[in-house]
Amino acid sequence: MSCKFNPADVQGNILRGYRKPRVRYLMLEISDRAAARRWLTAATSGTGGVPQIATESGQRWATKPDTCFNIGLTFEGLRALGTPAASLATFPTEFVQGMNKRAIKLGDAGPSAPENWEQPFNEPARVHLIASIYADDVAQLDRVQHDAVGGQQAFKLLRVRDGWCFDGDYVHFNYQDNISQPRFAEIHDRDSFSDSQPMAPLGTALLGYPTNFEGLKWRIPEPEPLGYNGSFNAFRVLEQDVVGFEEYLTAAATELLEHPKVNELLPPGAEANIQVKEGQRLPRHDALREVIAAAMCGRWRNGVPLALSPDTPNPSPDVSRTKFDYTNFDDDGAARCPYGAHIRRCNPRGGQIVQRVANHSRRLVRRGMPYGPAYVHDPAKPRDPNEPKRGLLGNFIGANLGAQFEAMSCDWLNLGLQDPRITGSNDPLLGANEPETSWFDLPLKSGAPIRLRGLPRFVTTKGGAYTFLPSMAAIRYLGSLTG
């Protein structure tokens, strides 16, 4: 069956991000079979007190609304509503295991692993649905969560989780984010955006459309009401530690200061080039800090891309933030980008790597804030014992966990299997690194590059569970569900 595309049928978030400066997740235990499936059924037109679901078509607003309200089901909650066994088996995998079982190839492990993990996420069998609410502010939250699980009896709240966005896009580590995400012909004016990766097709975020693959399209769940249109998410809270990576640069920043080759690194009075806040001339050994932390993540700070400007996190005249490749650099392209950066390595874009059909392939959607104050960095300030926790509450969408979410984690992550010069690396932002065995290259033009070590690892998980996103048809199919 080849289904056509109709964004009225597909949840909002998911191709288009909602702009919304505040987030907050319902985590979520059903408690009434039958009350549920009678809240699902309202929910797709908000009658009852229920919010209404938000859909793809319904982010053309000529005005935005103030809240948005989009629910993920995990295997668990599909079971919880009395899904059909038949229809249960045809769901991948890595889906049905969730995401606790599979946290090994996630690398979620010592300190991240699932034992560890947050309530409610240490009971992952009691989270069946994942209820998102993106608003203006706090009385808007309150008031969709009032309305969506105040006073009924379908549901027990487990948890609230709630995230905001700093000024600029900004996260922890101090990095602009949210960037260079996936669009759609189907969705987004190409003239519109400046990026050199090609559209992706809808079979990368969606079930029932061709994917990166020719001839390819992922296997969709039955029966087809509920299956087409859907997309998988996995859900992630990750606790960073924002004060430890800034002890990370000034410890490599000092060390470099002693290193034979830093003058081929920042050539003298190449620090003058890098400035974080307009007419401020940074010492050396901050701009040591700066260009060890533009390195590992593959842009300077403000979002720059290394691979357009490598010496300076403010050229003139200005670069695009997205339109560009690892292709065509005039050298062997790490000297610009590191082969082993956090974007570069997530997403090579047309640049080579071992698995050259993959290139596209694992592009996800990522949807993401900030939860805990932002940092500012002090290096006369001790470090604070009871220093609040930060982190980010993400989502990687996309219409096959396994071959994008996973694949990406492991492969690329966490193993660096794109290129034999980062084999046996892992990010050096997100990996599980380990100070005795991990390791970063920051390259040189001349020769061999001046190579990191003693990485800890900077962000841990603390919770997560993958969810299904399924299409208005298939709210409606699992709220008409009996017996």
Contents of the next structure:
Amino acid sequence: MSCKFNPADVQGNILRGYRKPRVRYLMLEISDRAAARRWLTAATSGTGGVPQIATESGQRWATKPDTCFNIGLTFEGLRALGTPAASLATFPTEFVQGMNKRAIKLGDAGPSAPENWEQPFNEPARVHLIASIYADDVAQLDRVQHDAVGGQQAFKLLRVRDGWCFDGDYVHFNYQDNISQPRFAEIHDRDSFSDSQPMAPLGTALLGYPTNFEGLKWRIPEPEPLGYNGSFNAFRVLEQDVVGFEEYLTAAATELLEHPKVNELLPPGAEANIQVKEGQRLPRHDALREVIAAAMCGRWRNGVPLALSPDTPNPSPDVSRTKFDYTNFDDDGAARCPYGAHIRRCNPRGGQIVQRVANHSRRLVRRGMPYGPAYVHDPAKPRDPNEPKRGLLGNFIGANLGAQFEAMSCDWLNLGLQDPRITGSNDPLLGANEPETSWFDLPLKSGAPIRLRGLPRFVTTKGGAYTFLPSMAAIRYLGSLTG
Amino acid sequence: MARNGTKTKAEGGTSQKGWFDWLGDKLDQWVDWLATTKPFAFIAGRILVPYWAWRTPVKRLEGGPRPSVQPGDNVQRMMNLVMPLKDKSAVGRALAALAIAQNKDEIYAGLDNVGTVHFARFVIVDDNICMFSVYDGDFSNYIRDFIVTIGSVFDAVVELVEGGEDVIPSAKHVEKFIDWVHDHDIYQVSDVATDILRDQEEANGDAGAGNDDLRLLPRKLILQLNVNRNVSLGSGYRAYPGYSAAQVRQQFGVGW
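Since the structure above is the form predicted alone, I would like to see how the form predicted in complex with its partner chain looks, so please show that one next.
Shown next: the complete complex, the earlier chain at its head.
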């Protein structure tokens, strides 16, 4: 089969985001194989009342659709559809085993362990299909959900989960998110933001194309119509302890105030450079909280990267949010962005790493939206035991789960193998941290860093599944299966 | 009843053993001795074990280090590849020796670029070419990076191994190659004796059963070694546990 890129064959949520304010996930179990196949066929053309699956166009939307509907299938889902055994045997091991079985690699232990996951992910054999609906409002979500799964025999609806964007792409922990994504030469938005990282080959996200490793291609599931133009997704329900995070910043800032080298981290008077609201001068303790929050992420909470603006979230002139690398140092050689900061650990860009061949190779397309109400930190208010659940519904998309999502999770996010200065520590925001052993270094220009300890686990996995994001040809193939 | 001595003590107030205990001890000694005799060893090894194995099929356990979230367990991990040569003669062994010798410089340079390898050696044991290495981090990442750096060179070695033709060139069969290598990485018997029971439960889809009847351990170990013929005993000794190759290099100032 030709590798010529045909955008209309690719589901629309892979290569670019819809930038819709609301999302709903439907977790489905196939209860009638024949009906499910008919449903899939109908979804490719939007006939019989089933919502049409949104595809890539490669072009800018002429008019943006009100809603976008997409699907992913687990290995159990492919089996439930009656995919032939010879074909199932061509799928990669991690997908066959499923996210639950790969828990240790992903740091999903203790409170994040699969035995503690929420329904339906505690019964992975029943999670067959995860459909996503992107829309502007709840009424649209309800309508598409009704069209998709109302009054039909094919599926049992196991659970519905909603996410929504806060103003200005902020997420829980109050950081701006959704800033940097792999750019593809084939997609129009490549020029809408500048980035010092090389353009991502299509094989970063799609099966059948050159990958980030020269001369190396991932196995394409067979037969050809099933595999080509497909992708894999790690869907994650990540609960965030927003109160715990703010409490930690407060405690760490209090500790830093007493630290003999605190003036090196934040020179006296430099708090004036750290404005959260325009014109508002933060007390020193609050400014230190922001310094710590920025170091942990690698970006100030407004998204300004430390690599370009280590001293202030409000640089003048303004700096790019995306065009930076970790190859530049200050004159004295100090790192502007901590080696262990979240964005640097998960994507070290062109910076020096231990695994010399791995730069740019573990990149992921990330599509996530928060759930639960936005949290406004009020230090005067005690922790509410009935604090609503908050977190992120995340999709981590790539052509090879093992080489991208898992590789990033097990050696970089946790463990920190990419840099000897952070090896043995976990990601300060997302890592599987235990207060007794966790640490995070704040670099100082004079050399030895200030080491923060006692970081708890701020993010707990509550569920998830590895799904295959089939091409339109693949969905037609699956719909046409017999027996 | 009397053999444990408590009854005797209670009855007579002395710890003297009766003739029944004496006979029991003698019987124990006789059974222990019996196990060392050639006929009995033959019966046990050639008849009893195959019969057990037939009655209680045991699944082959996966190779490699045990999965762990502890950072210290995820550095200095041992890989013990035992790969049976196609040609089981001195000629076959010589071909394997030459394949390593011809590519040694490239393989070593490649391992250097992988960045996470402490040590690696190639050894011929009987009709197997073995690669023993100590690496940091995830196994799949190690092998994938290995393929990217020196896959084409290593293919010359894999070609000499049974079944190797199905997974080369490795750059075109990355996923299959990783699974194949994993399949040749031998089982590492845990440092904790009862962990083998956990591994067996896991392999049988019975995780969490937690049957720790130690009397079953020797039988279970025998049956496991009947399926996993080559094993690593424990995860091995480390002189400086918990440090990655890059940390050691950085400490010595030799660049990482």
